[in-house]
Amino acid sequence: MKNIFRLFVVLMLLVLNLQLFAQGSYALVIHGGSGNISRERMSPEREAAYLAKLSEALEAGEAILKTGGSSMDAVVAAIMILEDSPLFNAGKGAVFNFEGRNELDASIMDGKTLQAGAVAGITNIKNPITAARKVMENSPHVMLTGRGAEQFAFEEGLEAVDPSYFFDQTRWDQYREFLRGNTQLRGITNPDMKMGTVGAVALDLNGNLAAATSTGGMTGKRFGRIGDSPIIGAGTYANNEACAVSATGHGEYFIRNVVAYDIAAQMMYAGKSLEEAANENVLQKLKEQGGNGGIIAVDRHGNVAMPFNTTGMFRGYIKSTGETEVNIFE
């Protein structure tokens, strides 16, 4: 009887694996921000720390995808790892605004339903990406900001923290350095200081795409500034007919060019490949306008694109084929 039971278990596992295989393939792509990152100024230890955390985020997302989980769950799992790390400008590692406070933005989009959710200017929700998802799933709205977003998150039972949770000494030192060198009274900051926004895009075994982005914004930002990260179509977009995109960089340029949506639109309406559409936006349009940054994207066939026009972008991907990469500079 024991042998029969074991054989039954093996057969059931085989059937499950065959079902998953028949459904398709999966892919997960993440980024930890882009900027004019100097290899010379980054120690081997710090580079190793960045690569290790990116790998951890990929592993968290892949653990969901490879067992048949949804792309939505995968991108949230990956981003929460990065939000909880002080290495990146999101969640725990968020930069300080002009007043010395942390204001957090996040967004998420489901490529199957085209439903989306976003939060902006929140100060006390531990993982902003979870708040964005709650807005999408449990409210009639797409974006909530400030106190309204925080109140909604509390009512949804999300983990709240004292704003001091987001304090990081390295970010504080960057903020103080910014203040000492700031001569721009309108609060327009150096775009090179915008580093660390995190994002994830995924294709699951059922062929569904999802995209998500989370950020602390720009060091020294003023007047309630909101960048591209929480804006659907600018910093985040997903559509099963084309691709899923998450952006990082000088947000004002991504907003003006509606970059995330434009990549998908070029694929759907002009018949361009993911690589062609992504490169045209990042390496041509944005570069010609002086817009620094990059994007990560995956299409419905599992093709991956990660172009950037800065000296580096924290990024990585993993596929069901076993193909994987984690990189910063090359």
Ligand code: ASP
Contents of the next structure:
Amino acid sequence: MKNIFRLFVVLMLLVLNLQLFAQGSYALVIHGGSGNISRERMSPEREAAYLAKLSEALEAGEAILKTGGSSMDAVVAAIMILEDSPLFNAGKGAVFNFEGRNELDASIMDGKTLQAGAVAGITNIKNPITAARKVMENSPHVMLTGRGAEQFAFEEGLEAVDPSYFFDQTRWDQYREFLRGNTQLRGITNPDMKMGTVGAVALDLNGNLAAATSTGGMTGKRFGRIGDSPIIGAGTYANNEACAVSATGHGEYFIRNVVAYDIAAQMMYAGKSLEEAANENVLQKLKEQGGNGGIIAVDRHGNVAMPFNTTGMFRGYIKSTGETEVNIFE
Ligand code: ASP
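So the form predicted on its own is up there; where is the form predicted together with aspartic acid (ASP)?
So here's everything in the complex, that chain up top.
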């Protein structure tokens, strides 16, 4: 009898421990854009620089998650580091539109409240993701564009910069090449010319999911063109019932397929796993249509998915279990 009681106590403790463990998990996944990135064309120095920046963004986000901070704060911290780096097509280092100017898009979504915020076509806010967050938290709206978004961001006290701040010589050279139209793959569908959109999704210790995306769009885009990145449901989506998703790729395809929401919907209504829903969207549906790109996602259990149908996607994740990866190529 005594032994049975002991066994019972041990079992109870085990269950309790497992529960605590399950509650105490966090995960952060980031991307720095997808495209036809080839190992041969990337110098070892450039590859190392990309991997180092991705790791820095993961560490910044993890520092927040580890200490009980919110998934919202973690995704913003990770994205700001990537926006500030000229390596990525977001914030500094954004691609140029047809007129030779930078127009930036960003969005964010809170999986707990289903609140969301977005800005599109902005030219002078240093960190567009912070503007998207302000729209979510301090306005009754979900999306603001152009001058209206900029004025709102100033009123909210966000850091403003001269549009020349976003200039990067490599992006300018890509733009000039685009104008000459003498590349093998012409036009805005050239994935090499827009690589570098950034995104982050996270699960925090309280079980809350968040997703965020920031981009300069696509080289040579018509001025006023808005891609999927600031569109909730297309480039960004988070719902505690399912998952958090951030996309990168040829935006028009992601808009038409409502990719980020579709992945969550497949999980909620069709009972699919994160992996199944993500792979089906990116590796089948988009691929069949010629929609280049990839997504990063995390579900409420901390499962991670990072499928892409291009030859590379700058990406990485870190989990409370200690598992981590940063990678570029297939
Ligand atoms: N999805 C972005 C856009 O279409 C570009 C990218 O992710 O590379 O604006």
